[in-house]
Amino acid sequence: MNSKELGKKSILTKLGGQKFIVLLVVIVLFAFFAVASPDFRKYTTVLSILDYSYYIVLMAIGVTFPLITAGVDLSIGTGLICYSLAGGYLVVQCGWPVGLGMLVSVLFGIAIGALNGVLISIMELPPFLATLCTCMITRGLGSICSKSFGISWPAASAPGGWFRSIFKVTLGNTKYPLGFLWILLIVAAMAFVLNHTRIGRYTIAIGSNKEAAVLSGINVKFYHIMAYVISGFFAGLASIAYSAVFATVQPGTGAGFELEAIGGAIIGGVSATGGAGSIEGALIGVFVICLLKTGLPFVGLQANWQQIITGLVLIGAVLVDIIKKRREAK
């Protein structure tokens, strides 16, 4: 095969990549809902989609690392609510500064992430079981932290409400999605971490072949733990995004958020069996889920259809991954 044919094959490979296909799906979905419903084309709808996407995207960025190690983190959904309730209680009930409450939320997330990493890497519990346990723990802790009451972080017009403008700023009579710019910067930074730093390369090595990683001298236990610490860190950031976007945080909620984040990451190209994935792919995959959740009611379908369709899309994404790995093995 000559260089011209190789170049053509490389281009076709890029164009046929899963990320490109999913991006096309996002464009087609948006166009379909926009044509089917004039209300969907409103600026307020776009803002609503972005508001919903922030915390899901942040969780998806974090959970990409455990997924690449061939693990999973089921604690991020209920954890998000727990961290938000804990930080919010300190701000609202104890009078702590908002910035300190946000820091507590993130540190809480890191602590649970580290616990997951120790349970999985040191104590060798299966990732599904370990993170399912911490999922239940964070759900209970959230209710304890808030004494089973909903927590409302300061409103935008109240003292301390400045943190809400991190994600959406109002100039004149128009609201602008500032959070989307932050998301793009975070995605770019974490894509660099995954592809060009030791922790990213070792995460991929662990997921590709854990035994080979050990034999090559990689401190597998440490970097395995760090994958879950990163997941917990981003769950903590997601709790801040959730608190900034929604008026009240209710205890006992959050179950299912992790499935949307994990589903978005897998749809975006993170391998279901570990060893491969991308941060930008996770971003695009999450928008498929967000568009389905927001757009289906505009065309007269119940929200339950979003779960069915998302499940079917996930099956398709996993099948693509299986077919791709079989071709690479030949």
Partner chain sequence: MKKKVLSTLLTAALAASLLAGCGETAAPAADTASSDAGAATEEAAPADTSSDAGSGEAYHFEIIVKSYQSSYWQAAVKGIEAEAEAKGVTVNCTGPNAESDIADQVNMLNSAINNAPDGIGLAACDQSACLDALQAAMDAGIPVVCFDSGCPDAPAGSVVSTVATDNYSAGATAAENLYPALKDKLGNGQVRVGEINQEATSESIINRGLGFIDKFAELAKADGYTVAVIGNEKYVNDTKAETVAEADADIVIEVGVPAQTTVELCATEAAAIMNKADTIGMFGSNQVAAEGILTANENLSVLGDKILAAGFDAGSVIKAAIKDGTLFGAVTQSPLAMGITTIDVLCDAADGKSVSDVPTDGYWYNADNMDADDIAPNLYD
Contents of the next structure:
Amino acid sequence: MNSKELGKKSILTKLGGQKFIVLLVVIVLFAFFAVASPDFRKYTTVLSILDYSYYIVLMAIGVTFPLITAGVDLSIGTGLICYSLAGGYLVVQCGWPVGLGMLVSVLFGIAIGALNGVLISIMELPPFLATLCTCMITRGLGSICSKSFGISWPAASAPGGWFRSIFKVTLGNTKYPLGFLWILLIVAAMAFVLNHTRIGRYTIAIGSNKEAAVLSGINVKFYHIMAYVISGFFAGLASIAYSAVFATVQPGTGAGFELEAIGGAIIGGVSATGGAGSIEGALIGVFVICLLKTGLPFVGLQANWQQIITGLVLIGAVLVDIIKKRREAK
Amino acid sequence: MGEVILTMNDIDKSFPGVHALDHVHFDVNRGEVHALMGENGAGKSTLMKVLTGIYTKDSGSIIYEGKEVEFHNAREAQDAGVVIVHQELNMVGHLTVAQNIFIGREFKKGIMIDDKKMNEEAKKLFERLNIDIDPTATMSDLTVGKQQMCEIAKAISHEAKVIVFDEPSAALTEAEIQELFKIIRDLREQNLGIVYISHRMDEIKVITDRVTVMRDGGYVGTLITNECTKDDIINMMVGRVIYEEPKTKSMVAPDAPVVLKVSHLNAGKMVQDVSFELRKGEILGFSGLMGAGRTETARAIFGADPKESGEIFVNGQKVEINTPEDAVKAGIGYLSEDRKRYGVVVQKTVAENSTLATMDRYVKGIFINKKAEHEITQKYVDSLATKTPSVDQLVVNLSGGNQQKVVIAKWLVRDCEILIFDEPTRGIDVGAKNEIYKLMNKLAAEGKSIIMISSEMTEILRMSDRIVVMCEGKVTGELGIEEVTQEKIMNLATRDIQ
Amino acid sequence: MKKKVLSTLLTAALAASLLAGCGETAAPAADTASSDAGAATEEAAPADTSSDAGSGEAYHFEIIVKSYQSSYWQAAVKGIEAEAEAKGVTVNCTGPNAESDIADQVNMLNSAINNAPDGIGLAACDQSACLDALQAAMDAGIPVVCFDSGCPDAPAGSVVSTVATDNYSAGATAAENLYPALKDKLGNGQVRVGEINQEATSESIINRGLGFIDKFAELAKADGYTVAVIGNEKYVNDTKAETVAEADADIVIEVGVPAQTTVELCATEAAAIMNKADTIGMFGSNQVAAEGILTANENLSVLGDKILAAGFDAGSVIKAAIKDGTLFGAVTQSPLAMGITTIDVLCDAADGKSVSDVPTDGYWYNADNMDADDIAPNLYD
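Structure of the form predicted together with its partner chain, given the form predicted alone:
Full complex below, order starting with the chain above.
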């Protein structure tokens, strides 16, 4: 066995490694778009980018936990739509108060998350397979819950529309992205959970060396399930963010959201093979994707190019992750 | 040596198709180091897993500190003070040293984990054991030896009263082994009961007080280390004396041609200006401490690692080796020291593994000629006496020694003329070891040329015709088997260490 | 072992459902539940009461809508089911999840043909993808009636009737109503009018988009202004308008088409155009596109004075926007009537009578006339 030298940390690693690079990328991208398109520079553009990012960021925060356990949660995209349709149906068609509808959305997310957790942790299905199946299930469930209708949660001016102002408030003539404040708080809270509480610690342990965790007497089955419950919970929160920003929620959509969330998390430094990652990194990584999505039309690139470029950026991020591992192993 | 702290009485355990433990008896006293020995598959690990609650026994009793106990999981055993330091280190690479030591029992301030306190406690622990490790270092950055120290510290921190060491010295350098022994002696002074599972006879002799031998799931007997010989132990383990004397004379004909010549090979710090020759029918032993650069040299020759400069001649002809494919074409085969990672495809069968390096012979178009595969595999299973129910058995189900034989078969099928064996008998029981030695001698007699890298002195002395000694990347000397002594080898192997 | 069996079963189920459609698809959307109390609050009276109480035979028809994405289709299906019940025939309604799930729909069409129904009703997502299936239907002797979106390139005789709004003139209607409102802003330097089309593959969307562009350009030319058309290639290439280079034009019509037919992608496209300082008008050629424009406006707040926007179809969001003035107006189709007529035509075709195309009407509505008796019934939720 080769003896390893004690890791010599490069400057980049000391500065937080990949997160730092990605933050630079975000700044560079923003600068590029701002220079290339005067319309991009407006405050309203920043508002748009933020608005359209909330649901992806929330999904990314949640899915970071399964990713760190070397698993994945593919059900968050269609799940998001399903939870929104379910809650929305109760509000719009059954007259429930909006607050209760939101609660239903989140609880639904937790329930599916628990289902994922049981399938993966107790029945030992591969995460990819299990969450792909719940993805398809939630897709159909969403349609059933809303009886195939699209649902429009109450508009801002309607009674019940107060929930939209969780994410955006209008003071005087300007709109303020209040949602971003919540996002920052949530990121700080979840980063704390990941780094300084047992749930986070054991999530990392499971992803790094599950055997060792089991032998250390940790209730691995429980914490493994919790990782997916967290992911489901945040998918529920994300569904509220989505309902609050977009006019109508349509059944049958949502497939593909999870890729943006997972891609964002990986770009931000979550290791594709488990054991490492950060919540702040996921936030920054998602912003790369949102910037590309919103900014490319401003420089005239058709929609298909956004997806190609986003895919290339994602490949780049995974390559960086793998090359970093190879260097460390030498 | 104090009174009995642990007694395992009449332990019986069966798995489907296997009677793993057959009314085994084992006891440990306070303040003793008690070796547990046996061939692979004898049941040592199973017995310890029953003790620490990972397996449930079918019958029998365990008396600990005078009371009958039954641990249902590792946690319960730990809490009671019975801890195993496993062979495969159970460390969470992505967490720090302190986080690993206290994993599962973190100090908390409300819901927040108190990492600061954990670091302090870890530091105290290391001071007690006289180990120099930084508790905030990331576990995967440490050497294997240091990781094991952490594992030991973790065991101590459980206020352990009984510690089981499972093959602790396998991955350590000589220096680290001495440190380990010091710690073990300290623990013995503190009246702990220590179980020491190992294959290494010389270590047993040095550090243990008693030796218990198991064979095929059954208890054979217990000896007092000072009062028995190696042969006594071997006898109990395999039921017959098989240990042979070291080689005294080179088996190589004086006019044998040079089949492999390595000239000024450089590949980083671990391979510096290495030159040597290998003659036909020779077994060339490569000795040295762990980390001397022997494996790195072999990998550079085999093309598995890039080299900076140097030339390789096979049968007098210069060959360009940049990838293992080139090496295999030149007739060189390499058995790596880490079987599971580099040698076998564990989820595949014996037959599939054996023909892995020679697939083109068993392939017609896009079809694999399974029948031919089976025939050739069976031939080698027979000649190597590989213990496997059939050639379609998954390699993962075989014991370590038999897995090794599958790897050897792979290269034999390839008709490699030059074979590099890297720690060929590591983790293999004595009976299988012997068969590998016989095989190597047979191959040499047939005209194959073998380079054998080994850290076991007795193995080097027993098998080699000539010995090359390396130290920190350089060749420090060459000795013929007639003139060699253990001291001479050790001298050359430690020349640069102050 | 149990794990392996379970995994194999799940994998087989996965593979089977994947075979039912490629891409990120799953099982087809469930059959629509029969209309119940949870439906739209505005009931539309059936426009056509000339159907017989029973046409003599209990036919079975397979109906494939474009998708279940917008309430437009729910209204159409309601009309279909109501008329089917009235005529004593049975229908099976299916449709893909999204209007961009073209492959899904073709598979459903093929399944429908295999069920050997007495007739098929189809609203094609991509008419060129359906051509082979239409040939197969004709060979099997099954009459096909296209509704909402036609298949002009279909093999001769395979589609016996097309029941659709004249999408081209519907698009033109929007232009006719929007242009006069924008006239005062013309002539002071280059201005921009944006058009958002959810895709460039279905006949209805393409024709509405082109209809708007051509009519707008025609009106502009009559007043002496020059027009340039930029953006998505399909619309740029197929427009009949006389165009000049972008730099020389008085009016630039910019066409945005997202990669998928979803509201958030339409919103992104719309935002890019609405952000530009010289944009004075917007047109969204269906419910999804119009809602995308409204979503983009959430942050920009330019609709109503700086930019006038026209939409298409109805739905509660669009209706509310028109009521409060955010949307200048919209063109609605009559999905309910379309559904009813489709069943009538299918029955006639199954009876062996000769049938022909039935164009349905598209109406312009805005805050002033949306409650009028002839308009309101078509404005579904």
